[in-house]
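Just one chain follows, in the form predicted on its own, and it is written as C-alpha cells.
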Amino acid sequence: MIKALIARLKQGFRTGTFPTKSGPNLPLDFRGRPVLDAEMTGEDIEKAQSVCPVKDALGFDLEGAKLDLGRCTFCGRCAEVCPKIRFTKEYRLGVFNRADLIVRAGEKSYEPPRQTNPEALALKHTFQLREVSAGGCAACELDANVLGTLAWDMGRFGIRFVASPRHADAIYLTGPISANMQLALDKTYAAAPEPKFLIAAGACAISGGLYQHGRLPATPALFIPGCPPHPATTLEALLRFTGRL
C-alpha cells in the first residue's frame, strides 16, 4: 500500500488543464471548423464535391457556397483540391440548433452559441448521460469513453455516463441508427425520465454521415459534429450545454 501511494505521488497531477482560456493542446493535424472563401464559385464547389465522400456535405444556393458540418467527416479532401476551403483549429463545434451547423462562405467570425434553456442550465452541477451506439464504427464511442479517463476526467464537472437510461438526463447517441438498433434506441429514450435531452454526437448520429440515416426519437438538443468529435470538442460542448462555459 505504501509503495502504491509513493508511486502515485511521484506520478503527480495527470489531468489536463482544459478548460482554459488558451484552449486544449490539439494535435498538429487537427481539423476544426472550416472556413470558406467569400469568392467561392459554383465551379469551386463542384471541384470539392468531386472528392467529398459524403453526398450533399458541400453545396451552393442563392446565398452562396455552404458546408454542412452535420454531414462533413472532416477528411480534408476538399481543402486539398480547393484552396478556397481551409480547416482551422476552432474546436468549439457543438451547437443547439441544426441550422447552426451550416458554414457559409465569407463568414467573418464565429462564436459558439450560449445556452438559454433553463432545463439545461439546471444541470450545471450534475449531468448524467446514457450512451447508445446505434450501429457506429466505435470511433465516436471510444473518443467519448476517453473523457472518463484521468487525462480528461469529466467527472470533476459532474458529467458521467450511467448504466441505465432511468438514471440519465440525456441520451448520448452515436452511429447512423441501423435498422437493428432503431427499436433499442426508441426504448432507451422512452425509459429516460422527463425532462430529458437527446445529444447527437458525430456525423453518423446527426445525418447518417456515409450511411443511410435512421429515425431520431426526438429533436436533438445538442449537435456535436465530427468523425469522430475530438474529446475537447465533446467536453466543451457538454459544459457549454449546461451553462458551465
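Rigid core here is just the name for the largest C-alpha set that superposes within 1.5 Å across the two forms. Residue numbers count along the first chain shown, from 1. None of these values were measured; they are calculated from a predicted model. First, how it differs from the form predicted in complex with the partner chain.
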Second form
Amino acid sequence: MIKALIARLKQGFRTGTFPTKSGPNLPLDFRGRPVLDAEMTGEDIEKAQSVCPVKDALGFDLEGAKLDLGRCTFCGRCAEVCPKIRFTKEYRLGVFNRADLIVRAGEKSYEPPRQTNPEALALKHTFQLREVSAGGCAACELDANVLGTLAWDMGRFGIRFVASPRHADAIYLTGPISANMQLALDKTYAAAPEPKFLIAAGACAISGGLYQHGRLPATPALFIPGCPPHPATTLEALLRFTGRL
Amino acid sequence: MTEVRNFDTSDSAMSFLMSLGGYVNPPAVTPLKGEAAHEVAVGPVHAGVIEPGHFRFQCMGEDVYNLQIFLGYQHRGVEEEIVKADGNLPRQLALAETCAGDTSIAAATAFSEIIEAITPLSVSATSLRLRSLLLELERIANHVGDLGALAGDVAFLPTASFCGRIRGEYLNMTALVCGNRFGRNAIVPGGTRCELPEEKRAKLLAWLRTVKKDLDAALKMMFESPTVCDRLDGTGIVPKAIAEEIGLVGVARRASVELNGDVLSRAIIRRLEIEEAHEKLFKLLEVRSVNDGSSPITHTSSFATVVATTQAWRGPLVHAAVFDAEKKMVGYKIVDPSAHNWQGLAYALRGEQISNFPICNKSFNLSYCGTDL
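Previous: the form predicted on its own; requested now: the form predicted in complex with the partner chain:
After this comes the whole thing, all chains and molecules, with the earlier chain placed first.
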C-alpha cells in the first residue's frame, strides 16, 4: 500500500489538459486535414491517384479537384508527388454529414461544424457508447480504448464505453463491416434504445477504406475520419457532437 | 529474414503456401452431456472495446471442461486483395499493415522484405536500424499495454493506470519517429519513409530513459505484490509437452518451455522481452551518425516463392508470396503468430473457472483480425 502511494506520488498527475486548457500534443509529423491548391488540375489528381492506396479518395469533377476524407488513410503519399496537396495540423476532423468530408480545391478556411440537433445536445453531460468492431484491423479499437486511460480520461466528460447496447446512446462502429459481422452489427444497433445515434469511426467504417464496405444499419450522425483517427481527433469530435465544444 | 524457394508448377507453390498453416475452427459445437453440464456462449460482440469472436465455454459445474473458439468474423480477404493489388505497392503495403493494427510495423517489414527479395531494391544499414527501432517500440508498447491490462483484470489498479499511460508514451515515441502512433506508412520496400535526424534521436533517447524509469517502478510494484503473483501463479497452465505438441510460438511458447506455462510465466516473459527490447533500443539509439556508409544489403532472385519471417511482438510473423516467371504476384499467404496460439488459450482454460478467462486471455492477447485476415 505504501509502495503504491510512493509510486503514485512519483508518477504524479498525468491526465492531459486537452481539450479544456490546451490544444492536443500532436506529433511533429502529424498529418491532419489536407488542403488542395485552387489551381489543381485533372492531371495533378491523376498523378496523386497513382500513389494512393485507396480507390476514389481523390477525384476531379465540374467543381474541380476534391479529396474524400472518408476514404483517406492520411498516408501523405499524394503530397509527396504533388506539391499542390498539403497536409495541415488540423486535427478537428469529425463532421456530422458525409458530404462535409469532401475537401474541395481552393478552400479558403475551415471551421468544424457545430451541433444543432437537440437530441445530441441533450447528451452533453452523459454520453454512453457501445462499440462494435466489424472487420477492421483493431487499430481504431485500440485508439478508442486509449481514451479510457488516465492520460485522456474521457470519463471526466461523462463519456464512456458501456458493455451493453441497452445502455448506449450511440453505437460506435469501427471496421468495414465484414460479411460475417453484418448480422451481429444489425442486431446490436437494433438492441440500443431510441433515440440512438450511429458513429462511424475510421476510414473503414465510413467508406470501407481499403476494403469492401458492408451495409451500415443507419446513416451515421458522426463521422470520425482517420486510419486510425488520433485520440485527440476522436475526443474532440465526441465533445463537439454533444455540444460541449 | 527471407527464404526463397523455387517450384516447378504454380500448384506445388500454392500447396506450399497453404502448408504454412492457420487457425481452423472446430467443426461444430459438440454438445456436452451430463447433469452438471452447461454452456456459456460469449460473442461475437464482446463487452469491452475489442474485436469479435465467439467463445463457447462448456462447463462441468464450476469448471470449464472444454473451450471452443470460433473465429472468422473479421475476415475481409486481405490475402486476396494483396494479390489483386499487384503493381500498386502503396495499396499492397496498406493492406499488409491492416492485417493486425497492433502489428503494423512487423507486417510492413515482412511485406517489404518479400518485395526486396524479388526486385533489385537495396536497403541501407540505416534503414534496417530504423526498422528494428520501430519494431522494438511496437513490441514494448504492446507488452506494456497487456501487462497493465492484466494488472487491471486482477484489480491491481496502480500498475493498470500507470501502464495505460506509459503504453501511450511508447506509441507517441513511434509517432515522433514517423508521424503515426502505430508506425503506419513508415516502412516501405527499399527502406523507410522517415528518418531519424540528430535532434529526434536525442529527444527519443532522453524520452525513453525517463519513461523507462516510470515503467520499471510500475512493473516492479506488480511483480512484487504477493496478491497479484498469487492470483497469476498456477493459473491457465499449458505444460511444455502440450505447448510443443500444439506448436505454440512466441511469448506463449517461451513461457511453457522456459518457465511453467501459467499466466505468471507469460507475464514474466513479457517483462523479460520489454527489458531485452530496451537494451536493443538503447544500443540502436546510441549510434550517433545516421549515415555510417555501411554497404547496403541487397537480395535478388528471379522467380520464386518468398517466405519472410519477422519477430513480431507475439512471435514469428510469416508472410509468403508466389511470383510467376514475369514476377507477377499470383499468391499471398500470411500466418500471424496468433493462428498457432489460439489452441493454447483453449487448452489453458481447461479445468479453470470461467472467471479466470480474462487473465488467461490477456496473458496471450491474440489477434482476431490477424488470424481471420
